[in-house]
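Let's start with one chain on its own, the form predicted alone, as structure tokens.
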Amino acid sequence: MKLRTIVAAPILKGTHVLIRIDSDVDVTAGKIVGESAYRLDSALPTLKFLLGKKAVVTLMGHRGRPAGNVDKKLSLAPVQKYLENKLKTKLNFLPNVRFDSREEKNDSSFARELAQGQEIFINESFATAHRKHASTHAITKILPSFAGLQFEKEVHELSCVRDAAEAPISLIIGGAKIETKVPVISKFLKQAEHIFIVGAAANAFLVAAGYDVGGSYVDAVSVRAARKLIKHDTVFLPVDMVIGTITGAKKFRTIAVADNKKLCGANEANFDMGPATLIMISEMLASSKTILWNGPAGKFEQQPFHLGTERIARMLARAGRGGACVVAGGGETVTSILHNKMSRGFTHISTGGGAMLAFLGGAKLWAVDVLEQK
């Protein structure tokens, strides 16, 4: 898939350029939190390219889900400050586009307001590419539109995995909300040699297999989806888990999944995969040429439940340095990789979670389609 890109855009000195960035980052005390700055940093090459061309740049984006209401806590001011410090220049920002209810309705009147005084539109927000919104889709009907450098890279790298992945292929799928991951799992069911289900995602599969997961997070929609997928012999579940108490004293223990059908009590939950599962995954991945990872293996933000996710990051970084094509995406997944300083070895770390899964699963990405060279 070839896109109209910023390199081919008719940008001269003084050209007014409107750029949509992925600004949905975590903010604490007015500052960007840790690894979530990765999304902003990914837009820097495009911004430097535009500033180098002496273009007049205006940025727009969103934070959170204000549902069409102005919420000062979701202001883009911290984003503006961060990027201005990085670029050593003042930047012009529009307010959070989701402060206006017309944004998520893909309203053309709102798109015209955004486009007022602008000559070129650049999309550098792959994370929202699966959304049909005014700032990513309707805007392209009003202004000549092009993909930013990171946006183009996302589409190129993910197209290689989706359309021409080298076998053997393995997937590691974690986190929650299995329904968002069903398309990519289904897409690779016949192609992949291994599809490992870990983290909160594993709970739905374990319930589908007849296990009692106690107080672990699980929902009926995910269980129904898991029942359709679990019968395939390429799908692998954890063979052991680290169980912790939900309330009271923070006790934990490791249990073997095969021992009995009742894995934990009502006040306990599955918070991480165990060492036997890690060994199983490591051995099975040894021959993989393409590996896709989305979703943590447990409650990685809390010790000692960080170990499964951290060790997956280390394992995959090592596989990448050994020659495998290793692609990862999703906010928590990226946070873990960067926090553990494991990015070296990954072929591509996507800024998109839902957008990456949708693209790899073969779904239509509205903001990508409108930028495709016909």
Ligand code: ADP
Second form
Amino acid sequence: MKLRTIVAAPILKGTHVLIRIDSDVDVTAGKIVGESAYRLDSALPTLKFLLGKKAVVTLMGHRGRPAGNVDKKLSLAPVQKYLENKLKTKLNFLPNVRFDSREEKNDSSFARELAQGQEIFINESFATAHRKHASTHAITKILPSFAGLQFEKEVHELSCVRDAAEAPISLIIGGAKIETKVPVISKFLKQAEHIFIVGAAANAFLVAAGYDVGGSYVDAVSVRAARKLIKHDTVFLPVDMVIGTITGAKKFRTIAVADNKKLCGANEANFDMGPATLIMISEMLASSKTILWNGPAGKFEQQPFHLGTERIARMLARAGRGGACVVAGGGETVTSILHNKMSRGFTHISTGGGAMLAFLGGAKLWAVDVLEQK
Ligand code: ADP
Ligand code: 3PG
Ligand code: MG
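Other form of same protein, the form predicted in complex with adenosine-5'-diphosphate (ADP), not the form predicted alone:
Zooming out: every chain and molecule, the one shown earlier first.
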């Protein structure tokens, strides 16, 4: 898949360039929260490229889901401040595009307003590439449009994994939003050697396998999906787990997922994968040439349930340094990799969550489609 990219765009000194960035980041007390700056940092090479050409740059983006209402808490001011500090220059910013209800309707009158006075559009927002919105789709019908450097890298790296991954392939799928992960699991069911299901996602599979997971996070839709997927011999579930009491007490214990079908009581939940699962995954992964990871292995925000996720991050960084192609993505997954300072070794860390999963699952991404050289 070849995109029209910024490198080929007719950008000269003084050209008015409108750029859509990934600005959906966490903010606390007006500051970008730690790892969530990754999305902003990823846009810096493109912004430097434009500023280097002395283009007149205007940035636009969104934060959160304000549903067409102006919500000061979701303003782009902290994003502007962060990027101005990094680039050591003042920047022009449009307000959060989702403050206007026409954005999510892909409204062409809104796209025309955004394009006012602009000559070129650059899309540097891969994380919204699965959305058909005015600032990512309708705008491309108005201005000559090109992909930013990170956007192109995302499409290139993820295409390699989706279409030309070197076997043996392994997937580690965890986290909570299992419905968004089913297309990726389905796409790789036959092609992959191993698909390890961890995190809260494993609960649905364990229920589908007849286990009682007590008070663990699980939903009926995911269990239905898991029932179909679990039949495949490439799908592997945790062999042990760390369970704790739901009420917040700091008691926890490691149990084996064995013949006893009752894993935990109603006031207990599975909060992390156990050490035997880590050993199983690391032994089976050893020969993998391509590894894809999405979704933490446990409730990593709460110690000691961070251990499974931290160890996966470390194991995959090592596999990448050993020569495997290791790709990871998803908001919380990326947070855990960066928090543990494990990014060195990963071949690609995606800025996309839903967009990456949709792309790898084989869906057409609206904003990619309109930038493709046909
Ligand atoms: P990502 O953003 O990386 O795609 P998800 O959004 O699917 O991942 O899920 C991340 C969330 O899943 C984290 O907030 C984490 O606390 C939660 N999680 C993972 N495993 C468990 C578990 N066993 N029990 C409860 N929450 C879990
Ligand atoms: C993301 O955080 O994945 C993107 O910003 C897309 O957000 P959305 O799911 O609200 O469209
Ligand atoms: Mg998430």
